[in-house]
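The chain below stands alone, shown as structure tokens; this is the form predicted on its own.
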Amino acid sequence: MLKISSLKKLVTDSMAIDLGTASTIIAVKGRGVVLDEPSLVAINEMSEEIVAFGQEAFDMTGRESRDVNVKAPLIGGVVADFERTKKMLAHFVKKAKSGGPNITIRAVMSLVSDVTHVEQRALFNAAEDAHIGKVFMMEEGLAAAFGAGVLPTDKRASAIVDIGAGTTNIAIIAKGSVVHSTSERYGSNAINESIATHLRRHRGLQVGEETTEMLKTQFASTFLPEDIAKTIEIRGRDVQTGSPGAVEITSGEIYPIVEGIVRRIALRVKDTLTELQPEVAADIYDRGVILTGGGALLEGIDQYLRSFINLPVSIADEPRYATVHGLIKMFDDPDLLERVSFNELSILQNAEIPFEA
């Protein structure tokens, strides 16, 4: 017979979700990341069917058969499709509690600062349908900070900028608060679609998703590369003839391209620290900016913005864990996880305008 605290175990009572526009990511109390999938969905254009989600959906990606589409529900970190977010939110936390535990008790989710209270009820309502009891949502700079280290009790400020794929979000923290918080639907996704149009019009040539995705994470740098001549042979669709075709393209061929988007980024990061009170601003010059999110991981982008802005950068620990990592330690705090979330009330009360799904 197994013992209570066995039983216990096999409950997974608590799960922060990260719902992002490229990824979804999902921790369960004492078990880590147990989900990290893309946030895709194929789609039968027949049947109107869903027929794989999350990594199987992106295998397909580029090499779909003929009546089927790859789509992703998300754009820019809130819903553009409810019915089909709902369906691959659920999808998920299915798939994250095989493996034993089968009862979701509550979930805390995150979201971009400047989410519309439609949007936010959007999310809301799909995590319910998704047979959770209770939901949490708060803001993802916020989980962010508290996932990359900063503790709620420092009344101190901090700065965490998260690179996502379609949003950055730009939060200033003091006392497990937001002080100060802007949120851009941009994110590391545009290098992808400025790579993929600089190949299809100075090219001729026609790339896929994987493509785009290998040069952006494996070839692209945001400072001059010492070898600008490096090349790398680029194979897909000929524009003008149609046919299969390749081209040799080389790292001084992308990096202005990659450094035009992360100079943005870097423009809003340098925008936003001249909004601040005088001392968040000297507590922000001693400590600098801490980076989160995908985007982090993009070779040199620490630097790139450490001389921009003139102060010190680092790269949290798993950056693109940081925001789950900081949704799944509320669970420790309950009260504090009551005090920064907004719950199902204050969701609906203000959301005045009916979403219709």
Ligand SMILES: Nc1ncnc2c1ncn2[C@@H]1O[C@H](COP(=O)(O)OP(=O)(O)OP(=O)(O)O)[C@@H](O)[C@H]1O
Given for the second form:
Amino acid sequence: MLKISSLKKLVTDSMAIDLGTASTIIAVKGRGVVLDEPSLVAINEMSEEIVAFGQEAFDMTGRESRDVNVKAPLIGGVVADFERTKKMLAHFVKKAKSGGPNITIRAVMSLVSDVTHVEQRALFNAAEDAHIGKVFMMEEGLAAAFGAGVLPTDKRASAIVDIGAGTTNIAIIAKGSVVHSTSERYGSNAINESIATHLRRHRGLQVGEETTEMLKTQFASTFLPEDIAKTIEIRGRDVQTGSPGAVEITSGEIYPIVEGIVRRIALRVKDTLTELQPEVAADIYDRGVILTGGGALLEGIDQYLRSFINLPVSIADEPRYATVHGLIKMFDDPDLLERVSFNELSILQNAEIPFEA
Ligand SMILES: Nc1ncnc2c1ncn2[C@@H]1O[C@H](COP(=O)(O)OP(=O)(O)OP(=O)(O)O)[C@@H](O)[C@H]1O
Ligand SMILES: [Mg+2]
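Target state, the form predicted in complex with the named molecule; input state, the form predicted on its own:
Zooming out: every chain and molecule, the one shown earlier first.
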């Protein structure tokens, strides 16, 4: 069991890690967010060595040299490539520590709620390899809620919808506990994929991630645009000839693609809200839903959801940092941390149950 006395010693060596599909965000107590980089590694295909991490790897994306391949070791919030996730985490932790105290670190990490025991253990092992002395894990939905300003003492329920790159996590929180949650391995990146598929199939152009991300963040809208004829020139590779090519696309063409994905997310929220107990439903009826995660930054998504579920919808301050802000707050309240976090032992114990049964 975790000793409160050992937690009291936490001063500046406490770290919060939000290991996401798209980005890894690290905050250090007393210093705020110290690292925010894409969860990517660049691999030399000949030697299998990692040649770059994070932002540096991202800068190579789509224009890799012949023998370099940029990969995301986490897919859909899950550790898809364990060895590389471990190395990436170790690199980020080391980078986050630079300039600060380099003594044994305690860290709290977030975990999406439907992570399997195997995945939980993989993350613990990754953290151990990153030379973190003591690792706590807590549900991402709870961390996002605290980060968005939900108080752990609040008896009434709040609903948090975290739209990440690869996952949408819906959590209902009351009295500092998750009373209900659903998680779907489907997030904002589905918009990028859908745009790329449309351009390839219907416009004969293959485009890279940089292009779809630009279209999503600067050109797309969740509402039928006023000027549906507004055009933008997109460049890439012609599917037929293989040559460099360009097409003009309109905002009216992109709109239904984006709306289709956002509708699927909104439907999931709506469905989850039908699964609540009456008192919880009553609280949510009054308070509505708080959006967190990078997906909340999509133009008009709050309005869309508001009209879809007919409830108030707000966006947390700095929605991408809600989870890490919630995690770092845990070090101010050791009792709460103890109550809401898992340690390695509890994961091992839970994992044994199926074998004993
Ligand atoms: N301004 C913006 N407009 C629209 N989408 C955005 C914007 N900024 C970021 N995003 C999207 O947000 C997503 C990343 O969100 P976030 O950083 O919360 O994901 P993550 O935590 O790494 O992923 P996950 O929680 O699924 O593991 C990406 O799909 C990105 O394209
Ligand atoms: Mg996330």
